[in-house]
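We begin with a single chain expressed as structure tokens, specifically the form predicted on its own.
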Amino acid sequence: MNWEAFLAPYQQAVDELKVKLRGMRSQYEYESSHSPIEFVTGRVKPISSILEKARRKQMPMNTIEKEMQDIAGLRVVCQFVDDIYAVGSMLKNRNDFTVVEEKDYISDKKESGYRSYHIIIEYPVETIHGEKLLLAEIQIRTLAMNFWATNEHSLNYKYSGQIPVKIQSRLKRAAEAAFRLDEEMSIIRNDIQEAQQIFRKKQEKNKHGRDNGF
């Protein structure tokens, strides 16, 4: 397989999706709300990811295409859970592609404690072939659940997806404590809004006034 040229189509549709998503998060501070969105990140799976996976999942080499649904990854991170949703809501109203399925890992968290909420979309690229459909997955979690599952992914190479009792169940009571933090704050979010606000338009404030001259 040329893997340079079966890659290059979703390495587009992750940089295209990276600067719609960060647009998104602009536009709310284009109108100097809150927005949902905290920092978007993305990646194309590694070839040696990618063979792993079909190998575990026994998947031949001429579906993964249509059977591989993360091999275009982005990540939106949030502050709250309630952005989460929020996050979720406007992707599902968007008409530059179209979704197709949807897994809820927050209120159904996995066992590892694993939390995160995932869009599967189908995306139009533009190729010098014409348009061609591909597969992307968007992870939307908040700050303290990124945390977490960037921890455990690292866990999970280490020990090659066998990791320790013991380990496993720190990873579950972190994953509980993140968790309940998620909580805490969201209890108190108005306040810490109304706080964000107001160093948002100090920073204004002083960036105006260094832009005359002050």
Contents of the next structure:
Number of protein chains: 4
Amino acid sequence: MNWEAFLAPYQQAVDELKVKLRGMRSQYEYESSHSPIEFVTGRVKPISSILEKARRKQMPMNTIEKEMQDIAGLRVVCQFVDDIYAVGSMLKNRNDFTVVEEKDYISDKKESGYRSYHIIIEYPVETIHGEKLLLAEIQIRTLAMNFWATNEHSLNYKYSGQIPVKIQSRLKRAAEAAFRLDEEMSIIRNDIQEAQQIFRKKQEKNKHGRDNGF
Amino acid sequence: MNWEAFLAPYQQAVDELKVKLRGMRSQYEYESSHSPIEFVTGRVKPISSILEKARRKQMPMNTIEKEMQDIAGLRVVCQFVDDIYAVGSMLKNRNDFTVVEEKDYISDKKESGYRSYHIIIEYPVETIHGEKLLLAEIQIRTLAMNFWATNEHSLNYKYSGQIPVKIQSRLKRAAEAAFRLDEEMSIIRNDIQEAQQIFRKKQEKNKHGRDNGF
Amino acid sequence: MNWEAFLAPYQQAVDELKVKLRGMRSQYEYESSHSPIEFVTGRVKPISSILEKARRKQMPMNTIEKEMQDIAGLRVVCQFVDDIYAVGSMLKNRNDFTVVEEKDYISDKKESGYRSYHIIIEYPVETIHGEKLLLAEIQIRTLAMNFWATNEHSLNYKYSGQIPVKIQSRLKRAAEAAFRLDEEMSIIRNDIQEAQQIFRKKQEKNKHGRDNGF
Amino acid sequence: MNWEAFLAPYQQAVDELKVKLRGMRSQYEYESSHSPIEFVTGRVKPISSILEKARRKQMPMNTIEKEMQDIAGLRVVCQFVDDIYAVGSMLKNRNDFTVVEEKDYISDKKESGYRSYHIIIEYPVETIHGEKLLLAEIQIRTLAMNFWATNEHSLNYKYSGQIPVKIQSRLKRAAEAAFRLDEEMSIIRNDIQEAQQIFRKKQEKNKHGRDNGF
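Take the protein just shown as the form predicted on its own and give its structure as the form predicted in complex with another copy of the chain.
Zooming out: every chain and molecule, the one shown earlier first.
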């Protein structure tokens, strides 16, 4: 298998999607409104991980193009849980790719404690041999979900997927702590939005008459 | 006029098109064939240059979106003149934008000595408020054309567009020298391609039997 | 004040330090050992924030070069608390800058709940007018500390530094949750390191004879 | 030989030097004076080229660190021949590296027609194992020299260093055309500088009294 030729359009797709998703963030910033996007990363799955996953899921190599959805992977990290759904609905409104599947591991978290929102898209990439449609996975998470998942991933890597039960239970407690963090933040978010509405009304009043020192 | 909001989708288009055109170059490289693309640059036209051009061309500001074609500008620099047309025809085959105009200042060079191939495209950019179609100019040139044009541009800037006649005539002589360079290189290009064909045939022969030391 | 000229060497310092600190991360990766560095970001303090801080701290403008330590700011984010001190001691061993101050807000956290390790360095930047020594702040934090601090920063910005008491107390509870997360992870880290030592010993044994299925 | 470990500090040096040399260009720009630097590129020599050169020059592998000067390579491209010497003298004034050798292939061009100014520096790179002094080559050229050298390089690559005599003589004629271009441009440069001085004097006069419509 010529991996370099096989992976090149995936790399191209990741490069293009990083620019596109980061562009959304810049647009929010220059319109000086709250950006639901904190940062964006992307990567092409390493060959060793593709092989390992194909073996584990018993996928013949000639089907991975159709069946392995995360060879091109993007990650959008948000501040608040609600931002995740805002990003998700924006992605579904775009014309430059098609959403083919959604996996909500937030309302339905994984056994391990993993929480994240996954969107699978079909993305048209122009190559020097013509257009090619390929699958890409966009993971949308809060900072806390990402923090936890990063640590779980490194433990999984170190234990080759067989994390000892004792550490698994610690990881679950950590996942609950991360979940509580997100909940605290979500409650504060409402306070922020209420406060902002009060401020805005105050400012409008001022324009029509009283100067109350604001 | 809110310039930041007006120019943001142009910046986004330039960022996306740089990644797309540079991607073509990488694809040629990993397929280890000659890339017609040497390098790609891009820029959004500075506000002062937009204002100056609108004034000079007597364009009302509410028409620049439709009439000023180079607010988003990309430049593709090639080694050989023939590569320019190869790049041009690839761009016309892509599905992610539409070519709306072509200007061949190579077969029909400008009075100043300027040579370049310009393609005007209509590019769909996704913004947080929906899709926006905008114009972008892709300039395709050889290294020699680019070398000359860079120097002419800096002289034009320094003389505010009024280059003294004496220097104008020197620039024209330089343009002719650059043109001769491109011609010399084009002739050598044919030699290279012939040589490569001979080599390839030799290699194929070797596979079927004789080892003639190659 | 010519802000562009004043800030240019700081931008240069931030650009150089980002490359230098990210380089440390790559080095760990190709030596395939655990990198204490998760990611590195950097920024020059916006002019409005410089003015606001100078006013708040009653710094005359001609002293900010000597007294405002965070005009050039770098952030190194780590997975584990212990990694912070490892990064800190590496920074102190480098010859390309001098550490002039350390602030340990981890063993001595701020009233607000803020935890982070700050190192102030004196960095020599080469300009076209000669070498210039300037101050830069490097903040070293875990992912959890960074998560919390990012949220506190955005709340501070929204409330102009006057976060309501009720939200302040929620933030403190969030800070405690983040702290517990780091503690859980630190304990697991020890497990990982012990496990890795056991694995390594096993592997060495195998080389000398028995195949125990590992 | 562990090439990845061997080449890592060279990659780090190239990354740092690109940021440093590009920074010089930005500084000229925001001081709105003519920048002698048009653009900067950099690369680590590919392993195959290192091996090929070591074989050709009969360098034992354990001496390449001391004797192969261009493993880390930077290229600074200028508009005018005089800019090359301006860049060269700035590089000699910096404190962050030491110039150990200069090769002036401009006043003393190579038999092939190659013209360029090479500076060999000793650059201290901080690694996670401490400081490492290594050699790097900085090539300084005009756009025309670079245009010619790029083409010669690709021909050399295609003919494995054995360019046919007929093409060699065409290349020499192209080199002479490139040389004449640089000469034309150098003469115009003087005109520009004279013109700029006249303009500046005019402007100063205006400040002290007459408004002559400039």
